[in-house]
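Okay, so here's just one chain, in structure tokens, the form predicted on its own.
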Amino acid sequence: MSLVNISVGPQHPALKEPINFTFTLDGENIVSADARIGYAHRGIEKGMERGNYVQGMFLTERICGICSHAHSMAYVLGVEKLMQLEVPKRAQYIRALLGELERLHSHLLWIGVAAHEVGFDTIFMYSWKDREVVMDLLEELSGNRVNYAVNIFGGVKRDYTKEQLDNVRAKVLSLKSRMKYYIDMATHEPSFIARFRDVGMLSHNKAIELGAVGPTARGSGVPVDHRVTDTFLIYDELKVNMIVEEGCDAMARYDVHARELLEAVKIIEQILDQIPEGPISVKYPRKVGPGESITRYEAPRGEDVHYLMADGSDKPFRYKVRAPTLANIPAVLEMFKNSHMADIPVIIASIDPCISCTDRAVLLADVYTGKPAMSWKELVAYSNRYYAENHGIKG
């Protein structure tokens, strides 16, 4: 057996963001895979530590622009926990909505993305066509087309109309049957299919043993999803189907994401069934109480995990984000052994990945030892006396 290592990326064709994949492999076949990450870290964390917690919103929506509102949902819901606010029913209502139709929204540009991967570029533009119905919808409720700016503390900023949500409606609606086709492509296209189906693999047990996320897990028949499994907002209050297939591949993740189209569309006729009238804010204090928080919420992609922790000020003395792709890198490894190296497209773009949101600092070895420019002793104790010196904590 000869083995041959290659590297694909950080600028690779394959690639929409800079991340670097190695592949050994034997022949064709991919024996083993080994990710990088960090070309595109934009210090968001700290960021947050240097602004105070009104700031701190437009950095968490800027995080991913995709899932602005899910980043932007995580981090409010944290810092109201601390705070004790008790949201107005409407408010959580819209915020809901606008959750799905950013679901809507990032499905239907990664089925087109997906499709775009194979050379199927007729269903990349016909689900981006789609794609900007939602996008019009949600710059109609927000203002903006990427980021919301909704969410405030306590609420949200805007109140809607009754003429406004039956647009909504009837909007969304009217994608319903292009949606059904998505749906009917991945049983009925032979080419399609050929691309797919028990490419990029990951068995129930290996999903579970490596934290995968979102539609990645679901494919694998992992039931999580932290609107079915947790209560926040008013998901509670719907009823909302957990979208789980068994084909552990990328044709499966595809299912997931497609059927799980037409399950953002039921759950929006709810939230606009059921949205109750009254008030959209309630006042919130300046300051955080000391405390700890974290908030799960379940963005297109995944588990967005927000931590915060609260020193009284008004900013935050410590804030981390692990965004769902980060939790399926490990995944994404399993997928590429035993594949072949024309499948490493497609199986990067079935996790649906969205390096920007995912990346973090590295630490760079010595360009003329090789050796590590600081170890992790040398880095737990810099940062130790970082924090000891800058803000009277000791580690």
Contents of the next structure:
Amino acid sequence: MSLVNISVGPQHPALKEPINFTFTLDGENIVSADARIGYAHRGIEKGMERGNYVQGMFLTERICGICSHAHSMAYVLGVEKLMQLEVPKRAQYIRALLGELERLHSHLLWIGVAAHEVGFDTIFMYSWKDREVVMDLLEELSGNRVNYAVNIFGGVKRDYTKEQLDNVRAKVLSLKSRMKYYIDMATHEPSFIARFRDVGMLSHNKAIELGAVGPTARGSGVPVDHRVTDTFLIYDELKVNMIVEEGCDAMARYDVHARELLEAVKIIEQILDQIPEGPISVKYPRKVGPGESITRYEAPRGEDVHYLMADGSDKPFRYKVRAPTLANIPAVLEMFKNSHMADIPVIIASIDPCISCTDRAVLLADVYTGKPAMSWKELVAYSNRYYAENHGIKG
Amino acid sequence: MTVKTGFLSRLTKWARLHSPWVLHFNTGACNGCDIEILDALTPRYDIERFGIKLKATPRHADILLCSGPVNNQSAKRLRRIYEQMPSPKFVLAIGTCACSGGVFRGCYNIHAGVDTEIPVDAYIAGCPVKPEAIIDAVAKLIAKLEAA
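Can I have the other form now, the form predicted together with the partner chain, not the form predicted on its own?
Once more the chain from above appears, this time first in line as the rest of the complex follows.
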């Protein structure tokens, strides 16, 4: 049988976000897959160079509307490294608290989307109903449902009373039985298991080779969670269990997400137990650097890498973001190989994609022929010319 | 569009008012508004009780929900999706980005709002838009349809 190419996206019933996949099919089986990203590219990295550091904070928050706190954290940690600020303990605990609440809402969201993709809409509705409890908490703590804007260099903007923190504990603990239900359901519900088990296989070696991160890597037995392996904030003072599953399939990824929910509840309890009294912020300088910093932050979807180059002025000189989904795209293309066409939505959903995070790079290729619009030589010449003309730097 | 008063046109108007189907297209948003649109469909807000249903294809949709500042890549797709929708069609710009470009205004590949590409019927500001605001906008749009 001859091979057939089909294109999925950018607007497609199987996709929630704009991305384009081209599948090469042999009958119903996928031979190979290719992804085309960039539909949500907004030029944030260049935009960072326009505004000052404080404005940059609002822009990094809007890299992603699900894990906005993660991106803003990675940025703030990177800038604070260059400012050499000593951030008060209470502020760090508040940051971690917001981060864990965000993980709760993101994972609940994912469980719903994954269930929706296998046609199990009841779980979709259940988990999103539970998610509203977390969203209410976030709104109460930060004033907004999604972009919390709670960070500032040297600390946080809001302090919380004991009643507020007790409310967090009560609400989060009330979700615990629901989370156990999601874990229980995944181990007992035959229709659910049939759609997830042995779908989207990503072997342990391939996960390492392709640089998968976050729950995708942990679902293939790769122990990587920067809350444990490369601690930041106050995670070294907390007891964090890394959730690793050996299944290598979509089921394992589901299990990682579901068990991480319970783990996040435990972490939130520890944070609330240990949060010290004290100031919540220190004064910060207006100018940063010169210097470079790289920050890694464990976002709900995996490792966020932010790179900052500062030249001593009040604006970033260069900013680079590597979001977790971009790291997982080679892995998802590997999962598609030898899969069934009907499993495409499940496989895409299983890496917990966030395309808005991903679209950082500009593709310098012709849309129709696929040939590079610029050769490497031309690109080097162009970049040297650009910097010579605009910044007076001779290449 | 000429106003018709026959039975069939009254019937279609009745159906449209009681069950407007929506299509959601992410024109380069940060996902915040997209999740809030989905949120409006889930039990807390449940816009399906007004007959509003999220459809997957533009050919079934009456209302196009656009979230995000339009970027160079999605501009062409946005126009194509708009053209594929059957008339009469309505567009809601959801979120500050879709209204004016928001925080991304001035970035090199941003078209500063949905109305730079296609006509927009209602603008909903907010970063992100709250589900309540989306329901309010749809209700207002229905009221506008009723008056027409």
